[in-house]
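What follows is a single chain, given as structure tokens, in the form predicted on its own.
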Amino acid sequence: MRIGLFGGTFNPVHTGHLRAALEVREAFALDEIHLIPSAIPPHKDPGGIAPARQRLAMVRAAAEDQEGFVVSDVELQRRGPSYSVDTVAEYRRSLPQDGRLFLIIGGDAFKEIHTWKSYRRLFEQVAFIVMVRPGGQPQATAAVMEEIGHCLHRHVDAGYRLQAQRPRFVHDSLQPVAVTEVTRLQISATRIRSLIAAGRSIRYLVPDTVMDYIRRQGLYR
């Protein structure tokens, strides 16, 4: 098994979290997406943030019918903030002996890796997705990788060296960590909760059985 951990807070759900873990999906040949809403975001003032049950039900119904994604409520399941580390060893108790873990991150997040809670061990436990935009151009790919590298070399460990043969990462005992391009989608929570808040549409944004939840539920307005 091959599973992708895509963490977030989902706050609402909405089509580019599903375009984006779909083609990572494709990309890696994963077996399953995880979707894990957080809990506690411990980067993130709580404010506005609707609470845990409801993105949690929100992405249950994003992902209905969706073929190798799975939702998962384990950092509901813990008390305190919703630390990735913590995540990451939990599903390594239970993974098979034959399993792969693949942690899924924005490229902006990673560039504040150093900022998580005990983040050089996952560097440790866990081989790395890093999601870029497409650049348009050779060169600006080029300065995502270059950034990358050096966010590696700086705050995890020199012996990170690119491959030359794809855009990945690698180490002599740590573990890969892989960059790939997604489908840019002007697409951000933080618009579609301003858009609901103003008593304006948000179909197409997200899913309609997102849409229709947040009705039901009132929430951000």
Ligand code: ATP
Given for the second form:
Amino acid sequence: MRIGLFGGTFNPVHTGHLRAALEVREAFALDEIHLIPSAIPPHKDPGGIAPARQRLAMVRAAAEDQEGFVVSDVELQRRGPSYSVDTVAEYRRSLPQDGRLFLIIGGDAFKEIHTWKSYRRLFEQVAFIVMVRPGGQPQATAAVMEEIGHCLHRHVDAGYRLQAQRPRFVHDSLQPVAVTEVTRLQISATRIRSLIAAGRSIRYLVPDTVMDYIRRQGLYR
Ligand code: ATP
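Give me the form predicted together with the named molecule now, not the form predicted on its own.
Whole complex next, starting from this chain.
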């Protein structure tokens, strides 16, 4: 059982998130991708964030038709800020013996990983999948790999090394960090919120089920 953990504020969830999740699921042959809305995102300004139960409902509406997408409310069940290290620990406790966990994270967020709570422990506990934009040219990809390698050496451990022929960093005792190119649609939750506030349509940026939910609940006006 291979399970990917894809967390986010999802304020709201949009087609960019869903497409990225689907591509990662295929590329890494994951049985399930768990979409995990954060209850209280530690790194975001709380102003303008819809209540967690509404963000959860939107992720549920978005994921209902997609095989292999599972929506998790683990972070809503805890009190206080939603730290990945706690979520991973919780998943590890209930993981079957043959289970493998992968923490999916955007390349930009990965560069800030040293600001996350107990981030070193994450590298002991879970394999990473870092999503980067398609480079187009091989040099672009090489530059991204270099940046990620630099970040690992500087903030985590100098023992990480690039595996031959694969965009993956390995370590003798810590967990591997794979890098994968995913389509990054030019969609952001911030832009969606401002379109709604301006009274404009968000159709095709989010699934219709999410658009209907936002309209019915009067969110982001
Ligand atoms: P905001 O605009 O409010 O900052 P966001 O959509 O960028 O929202 P999150 O909901 O927290 O932020 O994103 C969750 C994860 O999805 C992050 O790992 C982020 O890198 C990734 N992500 C966000 N937008 C896209 C996109 N258009 N394509 C692929 N991945 C994305």
